Amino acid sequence: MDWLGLSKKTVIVTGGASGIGKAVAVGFSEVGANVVIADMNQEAGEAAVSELSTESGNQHRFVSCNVTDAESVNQMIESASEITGQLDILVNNAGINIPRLLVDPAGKEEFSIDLWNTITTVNQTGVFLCTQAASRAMLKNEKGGVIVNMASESGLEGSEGQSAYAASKAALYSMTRSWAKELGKHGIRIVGLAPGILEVTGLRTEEYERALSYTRGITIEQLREGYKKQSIPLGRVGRLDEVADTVVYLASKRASYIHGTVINISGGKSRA
C-alpha cells in the first residue's frame, strides 16, 4: 500500500549528493518516488544515485546543477520533468556556511563583502530561482506540488560565527510564508523544515570548525562537546534520517493541510 501516496512521484533534491541532501533523496526512492539529485558535485552525485533504491521501478538520475544561475536551474527542472512528464516535488537543500565575525579586532575571521554575498546568493537566490522554475512547471501542469525548504533553527535563534548563515536561512522562513499565500491557490503546497544540531557529515570539516571555534574563543574540542547534549532537552544530537522521514512525510498526501510554516526538528533546542 502506497500510504505516503508518493510511488511514482518525481522529486528533486538540490544539494543531494551530501548530508541532509542525500538521506532525503534516499528516503525517497525507498517510498517509491523517482529522484532526481541535483548537485554540482558530479562524482558524489553520481555515486549517491547508485545507493538509491530501485525496487519500486523507480527512475533516479544525477543532474549538474549550480543553484545561482537560472540557466542550470531551468535545465535541471527539464531534466526533471522527462521522468514521467511533470514535476511533483522541490526540496530545496543546496547551501553554503563559512563561520566569519561581523568584527574580528585581530583581524583574522572577519567577513568580507564578497563572502556576505557567496552565502546569501546560495542560500536565498539559490531557493528563489530553484522555486520560481519548479512553480513554473508545476502550474504548467496543472497537478499541483510541493516545495520544501531546509531552513535552520539557527534561522529563528541567531548563531555566533555565522550570522550569514543564520540570516539567510531566516529568510526562508519569510519566504516560505509568502509564497504559500502566492502558491496554494494553485494547489502548490510549500513548507519548511528546520534542523537544529545533526550528526556528523562530510560539510562538518576541520576547516569549518577551526573557523567556528575561534569565532566563538573556545576550541574545536570544546565545540564538538558542544555538539553533544547540553543544549538539546532530548540529550542527543539528529540524526540525518529523522530530518529525510520528516520531508518525506511533509511532501506526502498525508500532509496534505500543512502549508505555509516551517517545522522545527531540533530535539527540543532553544535558547532556554
Ligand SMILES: NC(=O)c1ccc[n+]([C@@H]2O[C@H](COP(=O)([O-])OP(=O)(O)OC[C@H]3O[C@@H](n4cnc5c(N)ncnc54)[C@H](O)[C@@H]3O)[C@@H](O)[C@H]2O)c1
Given for the second form:
Amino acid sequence: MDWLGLSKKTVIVTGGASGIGKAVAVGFSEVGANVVIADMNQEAGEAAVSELSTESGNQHRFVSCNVTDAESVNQMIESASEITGQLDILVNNAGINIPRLLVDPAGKEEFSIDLWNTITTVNQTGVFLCTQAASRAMLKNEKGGVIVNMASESGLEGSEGQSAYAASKAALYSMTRSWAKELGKHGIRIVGLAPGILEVTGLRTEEYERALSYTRGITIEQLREGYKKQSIPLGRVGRLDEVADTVVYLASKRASYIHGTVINISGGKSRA
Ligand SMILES: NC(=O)c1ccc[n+]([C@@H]2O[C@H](COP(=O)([O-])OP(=O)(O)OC[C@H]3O[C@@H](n4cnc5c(N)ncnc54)[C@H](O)[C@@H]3O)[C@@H](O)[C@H]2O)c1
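Given the form predicted on its own above, I would also like to look at the protein as it appears in the form predicted in complex with this ligand.
Okay, now the whole complex, with that chain kicking things off.
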C-alpha cells in the first residue's frame, strides 16, 4: 500500500549529492518516487543517483545545477518535469557554511563582504530561485505540489562564528511563512525543517572545524567533544536518515495540513 502517496511522484532534491540531501534522495526512492538530484558536484551526484532504489520501477536522474544561477535552475526544473510531465515536490537542501567572526581583534578571521554575499546567495537566494521556478511548474498541476526548505536550528538560536549562515537560515523561516500565504491558494504546500547537530556530512570539513573552533576560542578537539554532548536531551547527535524520514513524511499526503511552519529536529536540544 502506498501509505505516503509518493509513488511515481517526481521529487527534486537540491544538494542531493552529499550528506542530508543524499539521505533524503534515498528516502524518496525507497517509497517509489522519481528522484532528481540537482547539484554542482557532478561526480558525487551521478554516484548518488546510481545508489537509489528502482524497485518500484521509479526513475532517477542527476542534473548539474547551480542554485544561484537562474538559467541553470530553469533548465533543471524543465529536465525534472520531463520524467512524468509534472514536478510534484522540491526539497531546497543545497547550502554552504563557512565560519568567520564579525570582528576579530586579531584581524584574522572576519567576514569579507564577498564571503558574506556568497553564503547568503547560496542559502537564501538559491532557495528563492528554485522555489520560484518550481512553483511556476507546480501551478500547472491539477493537485499543486509541495516544497520543503532545509533551515537550521541556528536560524532562530543564532550561532557564534556562523552569523551569515544563521541569518540565511532565519530567512528561510520567514520565506516559508510568507510563501505559505501566497502559495496555499494554489494548492502548493510549503514547510521547513530545522535540524540541530547531526552526524558528519560534507559541510563539516577540516577547514570548517578549524575556522569554527578559532571563532569560538577553543581547540578542534573541544569542538568535536561539544558535538557529542552539547545539551542534547536525547544524548546523541541526529542521524541523516532521521532527517530524511521527516522530509519524506512532510512531503507526503499524510502531512497535508502542515503548511507555513518550520519543524525542529534536534533531539530536544535548546541553548536556553
Ligand atoms: N549537517 C548539519 O548538521 C546541518 C544542520 C542543519 C542544517 N543543515 C542544512 O542541510 C543542508 C545540507 O547540508 P549537509 O550538511 O548535508 O551538507 P553537504 O555539504 O554534505 O551537502 C551540501 C550539498 O549542496 C551542494 N551545493 C552547494 N552549493 C550548491 C549550489 N550553489 N548549487 C547546487 N548545489 C550546491 C554541494 O555540492 C553538496 O552536495 C544545508 O542547507 C545545511 O545548511 C545541515
